[in-house]
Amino acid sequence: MTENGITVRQEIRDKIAAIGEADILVGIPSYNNSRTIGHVVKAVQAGLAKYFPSQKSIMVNSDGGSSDGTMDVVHATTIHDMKSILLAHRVEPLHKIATPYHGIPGKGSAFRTIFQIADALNVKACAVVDSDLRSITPEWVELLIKPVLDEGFDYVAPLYHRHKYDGTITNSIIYPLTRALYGKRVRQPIGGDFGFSGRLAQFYLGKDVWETDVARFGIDIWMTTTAIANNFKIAQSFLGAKIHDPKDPGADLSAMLYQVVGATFDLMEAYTDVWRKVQGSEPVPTFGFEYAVGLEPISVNLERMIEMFRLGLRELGGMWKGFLPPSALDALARTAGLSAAAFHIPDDVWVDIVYAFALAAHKKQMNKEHLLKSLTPLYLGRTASFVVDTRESGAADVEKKIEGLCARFEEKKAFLVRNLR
């Protein structure tokens, strides 16, 4: 049997048929997360029981072929002392489905399975949370689901407090660019934990992206951008700190930039007629009580980032001349001669660089992968500049600096629009 292009195994169809319909679905995509997924499952179960006791709820673990027993942990995990965490007894039982997903390897294929089950069960509200979370609490379920059920929002993005040197791709590229393009101040457009309505899940399922790189690498930014660009009702909820398993320090940063920035640029192509008309930006409603949280320290190697920037300038400068403004190239050359203590890439120069890369990708001036991977040394230089600028800054001052960068992206957007052709 195939539904919406997805082959559904018989045992999953039987479970869906037995459940019939549901009010709430929480999805947990996973891949070799047996060590952490038990905690996530317990938090989700507790959140559903505590905050939505009268709703019929289903939890779906969509697994990408784990070999460490992740799905066994999901099946086995239960909450033993329900009374200690409940305000009211559950009226409806919680149903669990753990299923391996099929298709292109990647988080997007897991999401596709979750959307398909949500559609089949005609759910009203959904949430998806990462399987390696160590900071998730039952309140996350309420904060991601309640704005959908009670306030009619279609998409609830996460809002976290993060260390000032965590999430630098988001802070320096994805947040300011997405905000300037589409006019909504969604602070964590690639946060990984989202709430969304059943009708938005159905809309996602009908989009023709599931055999593309977006499904493999850019599902988070695709979900956010698709919701905004198609005029769904957007909000965000403060979840506290996001603490999860550390990523592989040997991972290829250029590959990560290529995947995330590439997906963002692809979406620019898909929604050009939408974003070229947008001017400025506006805040989105925010739910949850914001409070200070303890954050794990992030170590950075400033000297190595600067050296990688200088090496990139020497080896790739000739290629960049083909599309970077001369003023930006001159500024980069001056920056390369500065000491580590004085190292600085101004906001205006950085905005010009990002927009120039976007235009080069749009005009297909060179191979897309080569183009975007060449952004890596420039990104490292900008990150080094940010580290130098914020060494003595607290969280509030750092956020002001990021907001200032966003304002420059908005002010310079006219250059991007003028040069589209």
Contents of the next structure:
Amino acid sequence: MTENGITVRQEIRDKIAAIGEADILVGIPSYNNSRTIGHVVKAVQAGLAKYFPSQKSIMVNSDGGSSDGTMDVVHATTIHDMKSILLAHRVEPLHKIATPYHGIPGKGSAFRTIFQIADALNVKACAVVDSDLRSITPEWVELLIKPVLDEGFDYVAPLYHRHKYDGTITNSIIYPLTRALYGKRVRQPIGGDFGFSGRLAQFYLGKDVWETDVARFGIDIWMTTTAIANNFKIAQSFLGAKIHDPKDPGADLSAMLYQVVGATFDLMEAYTDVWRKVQGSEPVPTFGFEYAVGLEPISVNLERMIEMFRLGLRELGGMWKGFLPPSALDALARTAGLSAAAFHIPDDVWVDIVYAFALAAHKKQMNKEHLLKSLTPLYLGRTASFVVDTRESGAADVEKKIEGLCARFEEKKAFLVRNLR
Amino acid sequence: MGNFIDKIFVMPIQSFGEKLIKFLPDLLSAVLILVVGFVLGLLLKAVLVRFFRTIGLDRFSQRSGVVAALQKGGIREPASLLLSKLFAGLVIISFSILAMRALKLVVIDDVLARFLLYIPNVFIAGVIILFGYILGNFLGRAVLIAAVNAGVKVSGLISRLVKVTVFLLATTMALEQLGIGSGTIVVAFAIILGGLVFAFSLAFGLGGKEIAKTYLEKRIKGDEAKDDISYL
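If the one shown is the form predicted alone, what is the structure of the form predicted together with the partner chain?
Full complex below, order starting with the chain above.
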């Protein structure tokens, strides 16, 4: 049932009415995360108690119909011994709401419910954190909320230290592309943990996207891009390491690429007039004390990635001929002949490929799902190349390489603008 | 003698002249109808070309692979022009038929009646084949991409099989629509498809026993080396 635009159950509406107004809301979207959500809830509770003791705070768990008792864990989790983590007890009580969301299954629908509750409670600042996090600490709540409450920022993106092979879609496509398009160096545009103002939550709610792919898994890039493109005040906070529950490595990579890259390309269509004029990029204000963190090792099956690339080139090469520049196709053919140790797809070629896919999507040269899913072997090839290139590199070197790729994206943006008709 | 000449030469010529005079208006009507048909056909072609270009038919045919197929067959004209020509041709044929009917010849009438009744079947069969071709291409490409992303080595073969199967099915339906050996074609199609499935089953069962065993072992026992990479 919907009342005043809130698609939640009556008991939750009663609870919202009883609370009236709040200062801070922390949302936790979940789906079958009973193993990890307890830790996340505790970290959020401790963070709110420690850093915002006099603010009226509320924690919302928006669940996608978990069958493993995720919501029960949320209800049951409390920190019994606050003294062990706090010097002073909080003054304001913490309210907790756990509710299943309605609408299209996906993280976006979970966020919509969180935005609706934030709007109904007229909160000043919100944060959302993933429910599968193992590395979240109470400080995350402070780092995501404080820039909004005290510094007047509207959107706070996360900044993590991640393993060099972690977040490869972010590092090779989403970050460089978003940075080149909109001119803001938001390092983790699809990080999953964000802080934002109540004003921005209202703005998000007003957008007519909740029945589209945004409601599924395009929500992260949508939130970041919408905030940047509409001139909201952007910042990022260093949160430390991002370690989450291992996901199924066999999870469909092509579906992931389709959703995330598809959402990015859709946003390019929506904000063409904004990004067309942007040249170069600038850093965004960064909060938090950056420190080195130990990261869990990641195993990579390099041979398999290269094999997938070669198979893709053999079978899909004819299809790519329709929109990839001949120079890129020649370079890919040469790469396919290299040994695993020498396997390399140059930055220039990769930028040409991503821009060619963006243009093909813009010109509707092919069914969008086919087009974006056909990017998978190329992406695996690029990831394999990155793994080979950075095998002996430390975190700083890897970051330098990603910086180099971003520079190439920015330099070649003129090609994208020129060919956009 | 004069009577004889009249019977042999004059009367037939007179009769032919009378018939010709009677027939001339019909002939003139037929010619007029034919000319109108041509003019209308050409006008329709010009209008339809603009219309099809406006609705983006050329872009759609490019994306659906129709253009590629036509080019393989040596046809370089855009789909908007081809389809406009087809409709214009239909109009001209229709007017030609009307023109022939205007001649009021019994034999032609009979042939035309049969031909007219058959035309809708030809049109429907054409649509079925075109639809089958587009669907076959679409499904073939979807299967190809999915198989490549799943790491299937014979992705191309599977994709081509899907394409051919869908196209064969469409052709069978089209031929049935035309009434050409309907029973025979359905049976032939079933035999070919059944034979193919049987042949592949045998080939996989006998030839690919080891491959299937290794694959299943990897999948079920999880022997395959996996990535821990989190992509997002």
